[in-house]
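One chain comes next, on its own, written as structure tokens: the form predicted alone.
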Amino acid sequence: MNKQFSHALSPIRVNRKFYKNRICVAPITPHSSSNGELYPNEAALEYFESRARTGAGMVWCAGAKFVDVFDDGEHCTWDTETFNHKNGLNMLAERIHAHGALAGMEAHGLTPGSWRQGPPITCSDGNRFMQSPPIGQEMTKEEIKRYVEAEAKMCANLQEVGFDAILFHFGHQIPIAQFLSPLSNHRTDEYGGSLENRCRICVEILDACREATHGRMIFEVRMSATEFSEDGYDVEEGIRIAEILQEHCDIIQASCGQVTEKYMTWTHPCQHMEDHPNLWLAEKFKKSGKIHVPVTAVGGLESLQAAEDAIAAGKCDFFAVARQLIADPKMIKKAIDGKADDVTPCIKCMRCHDSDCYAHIFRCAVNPTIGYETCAEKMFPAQPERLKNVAVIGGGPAGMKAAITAFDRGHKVTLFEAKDYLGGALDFSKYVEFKYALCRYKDFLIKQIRKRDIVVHMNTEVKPADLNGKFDAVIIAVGAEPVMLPVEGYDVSNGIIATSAYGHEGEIGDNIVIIGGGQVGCETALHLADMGKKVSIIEMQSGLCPEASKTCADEIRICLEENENFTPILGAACKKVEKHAVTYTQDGQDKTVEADTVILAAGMKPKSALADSFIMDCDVPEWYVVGDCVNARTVEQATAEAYNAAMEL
């Protein structure tokens, strides 16, 4: 056994399985793999598959369905009951066990709408299903046994096919843990009022489906340890909850919050909170001394030390990881090696989320090989036909990325940076305290540049002519500029450009006005109203953050509502700047706004002159543009398209 992990991996029994390790691959529901089809596809089984290559003890699935099977166009709804749709499931157990890991599959806890017409089924009338508005219709006593009986077959399914624990998700206000919460449980019957009542159907389905697969598979409870909310449960129920459902599972996992925006920086910690931050409910639990099963911690895990860390202290037993081993699938490898500097650090933006609930393929901001595991090793070559003299202009995480990726793949690489220092777009992060995911990745690649021979000229503006006869490729990262808005007086003599604003916060009045409400100027604004500064936001749209990822955006939003610090000005639009007053056209009447500061945010725009002339005027025969000079870029997009160009050299 490894001494320096010896508690996170530490082999271990829970009901006659083996894991091998204690940490546990969090489930994610493969939306953007699904097509339609009732059994997991190639895509789907290549993710889980690949999860197992972690090295991870156990690898949680999500996707199989109960009840009534059907697509409503963009969940997974794996059939558990057609023989040919089981072919898939047992081929998805398999390629998990080959790596040595146990297979689990989450069960959702969701009520199909197709039961019967009308609204979907919850707990109580009015309540909401997920993120929906509250028409939620009361589940009656006929519709439990049915959904009992429905779960218990699937668990049965399951096990056939190879599976060897279930994740019951009894948590996040989904419909199934509404009955365990005061806040959404309104029934007068056995299953609302006291807290036996409102655990009874989740206590129901355990024992049912333990009964179908004769108490031979794993049953973990993942649950809310507190809702948060002021009308639903706090820690203190929470452990007693886990009281109750001990009694008929083996693992209790910890989780909390709701599937709300409100809530759901909690349920899935984001930027604004510290590493791990939901360790102190499973903490909460095993301190209790009321809690007999293993505990399970899950939340913003950043790396295996973490997790050796609080097992060892006694705070959990397992430690569940998505978004983590999502950024670097290696970490565990990597930590094990010696090499955790090399762990490329989730930067927390909830892209992997995003991506694949509201888009169309499943993307990391730092990984640009995820969503990919079906071709990835098809879409270039193993090795460069032959090795190259590349030159990456701009050292920013676009111009950083392609030059350690280059390098990786045996070319000769140089990197001319113009500034004193490497970043460049992500250089603001240092100074802001809930950027610190980004701060660490910007760091990140910093170190992994100076690790390698790869040769680095600061302060130098190359020019294209200065690359001839002397480079076989140039990759241009030149980056971005702040657009400059056609609005009088809107410039630098009257206004600062919000990226100069870090690092020099002190030289800024106390009573701010920042132009433009995109992710930039919202950032920049929760900032400084955090630092005591009152700030004043005018944006055209009647939103704040309209670009952003939805994730992102809903918890900038919410932070920046919770701020008394902060005002904002919205369905405005600038119509003059001066050096402390801001004037603005709203519902056809024109405003002026004062102000010590006016910051600048209204957008970026590409430096294509500069790129362009990298290629028109450079006798360089192989050329790539990439990063926030092909268009204002998301580090997701740089960092896509850094690595695209570098592995196509």
Ligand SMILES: Cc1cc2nc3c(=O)[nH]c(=O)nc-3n(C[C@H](O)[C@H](O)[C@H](O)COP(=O)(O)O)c2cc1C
Given for the second form:
Amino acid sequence: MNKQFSHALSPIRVNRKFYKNRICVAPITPHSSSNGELYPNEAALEYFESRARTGAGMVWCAGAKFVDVFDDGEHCTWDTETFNHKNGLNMLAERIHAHGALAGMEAHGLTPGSWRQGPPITCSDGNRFMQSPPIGQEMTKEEIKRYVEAEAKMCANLQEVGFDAILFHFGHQIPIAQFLSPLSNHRTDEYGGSLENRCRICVEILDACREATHGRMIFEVRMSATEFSEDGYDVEEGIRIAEILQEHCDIIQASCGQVTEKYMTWTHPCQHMEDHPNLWLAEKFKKSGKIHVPVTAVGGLESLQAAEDAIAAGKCDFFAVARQLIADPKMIKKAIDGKADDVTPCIKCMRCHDSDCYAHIFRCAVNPTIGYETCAEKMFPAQPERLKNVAVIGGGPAGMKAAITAFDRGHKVTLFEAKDYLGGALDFSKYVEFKYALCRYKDFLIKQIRKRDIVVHMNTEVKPADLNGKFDAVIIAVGAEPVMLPVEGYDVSNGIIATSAYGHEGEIGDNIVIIGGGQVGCETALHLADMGKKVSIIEMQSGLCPEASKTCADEIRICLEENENFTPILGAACKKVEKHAVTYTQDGQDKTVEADTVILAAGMKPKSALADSFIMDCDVPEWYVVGDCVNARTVEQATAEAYNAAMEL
Ligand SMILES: Cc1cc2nc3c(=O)[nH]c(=O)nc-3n(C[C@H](O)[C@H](O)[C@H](O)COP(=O)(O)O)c2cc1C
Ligand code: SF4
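Having seen the form predicted alone, I'd like the form predicted together with this ligand now, please.
Everything in the complex follows now, all chains and molecules, and the chain you saw is the first one.
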């Protein structure tokens, strides 16, 4: 057995099934895994098989339905009843088993949509269905009975097609979890009121499913150990819930929070959360002395070492991980090979969640191959036809990713960077505590460049003619520059460009006005407000931070709203900028706000002219333009375009 990770990689038997280690792939179902089909399509098979290839001991799938679930057009609804749909599920289990992992399915706890007319059925009237507005209608006792029977039948069917385990989703305020919480359970019958009553439906589900599967499947309960909100339950009550449920299952998973704007970021820890921020909940469960079944921790795991430390310290027995294994499916294997430094870090940006929810293919900001499992190998030749001498112009995230990928394909790579540092637009992250994950990714790219035999010319403003006759291909990644609004006084004599404010916070006054409420403006505002400065944002739109992923945008907005140093000025068109004042028009009226310092954050625009000069004036036969110099966007596009260009060489 591996000595360095002797706890995280130690095998364990639970309910007669053998886990090869303690790492579980937390359920993430790309919503393209069904595309309306009632069985896992090839994308699903490939994706979940790729999860098993990570080396984890358990792969949790999510997507099987057992009632006519409220169809939100997002979630998979794999049928577990019909003969020629079940064989797809059998294939799914077997392709996971092929790699030595156990195959588990989440019973997602969504309630029926078509048993009754009207809004979806929830625990009590007026509850939310996932992130919907509060529209639920109360589940009747007859419906509870049908629901329990249907779930038991599904478990039996899944056992029959080869699944080893069921993850009962009783957390995050999704409909069945709502029964557990005083926040959402307003029932006056035997399913509401006391703690025992609130746990009743979960106990009935677990018992019925146990009976249907003859006690021979692993049952894990995913629950919110705390809901965090005032009217919900806290961790002490979470422990009491777990005490009841543990008598009916094999493992308790201590997740937390709710799928609402405010708490989503606890459930899916984002950039404002430290690494594995919810481990303390599993630890609380373990150290309470009241939980005798194994406990799984989940949320924000960044490395195998962190799982090892947690399990070795007795804080949890298993660690479930979703996004870090999306960002780098080889996290486990690289750590075992002593190459933990080569693990691509997840930047906790939730683009994966957005892409999954908004009818796009499944994407990851730092792993360009995720979501392409069925076609990645066909898209580019396994080897380049010819090895080339490649110039990469720009050492930002796109340039570095292109250089690394091209080098790894065997090309000779020279990188030119005009500044005295690598990192480009990500450089600011080193000054901001809550950008630590992004900073880690920047540093990772820099280290990967340094590890390779890539020739790097720093402080070198290369000209198109410098490349003539010396290279076979050029990848242009020259980045973006600030947009200068056509507004009187909007220039660097009156204000500081947002990205230049970082590292100079001491020179900035205590009363600040930021022009522009996009992600850069909002994050700059939060950074400075956190330091105790009074910050206002003037923004033309009615909302802030539209371009971040939904979870991150909600997180930033809520942090700003809760910060007493922050004032939003929305629906306001900037009219005039002076060194210590900004005039804007709002509701047809001109108003002026005074400031010690004005910060300019109206957005970024591609350095198109510079990029074009390398295309037009350079005698290099093959060229690609990637990242912000195509259009100023996020790491996701920079990474994907850089990777594609380097693979195309
Ligand atoms: C894209 C995406 C899809 C998810 N889908 C599900 C799901 O179908 N069921 C579920 O219980 N959790 C789902 N989750 C939550 C994860 O299982 C996990 O609890 C959460 O992401 C925290 O773990 P991590 O920080 O390791 O990603 C999803 C998370 C992401 C990012
Ligand atoms: S998209 Fe962002 S949050 Fe999701 S796995 Fe990739 S880096 Fe992590």
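Residue numbers count along the first chain shown, from 1. Superpose the two forms; the largest set of C-alphas matching within 1.5 Å is the rigid core. Nothing here was measured: the structure is a model prediction, and the numbers come from that model.
In a rigid-core overlay of the protein, residue 34 has its C-alpha displaced by at least 2 Å between the two forms.
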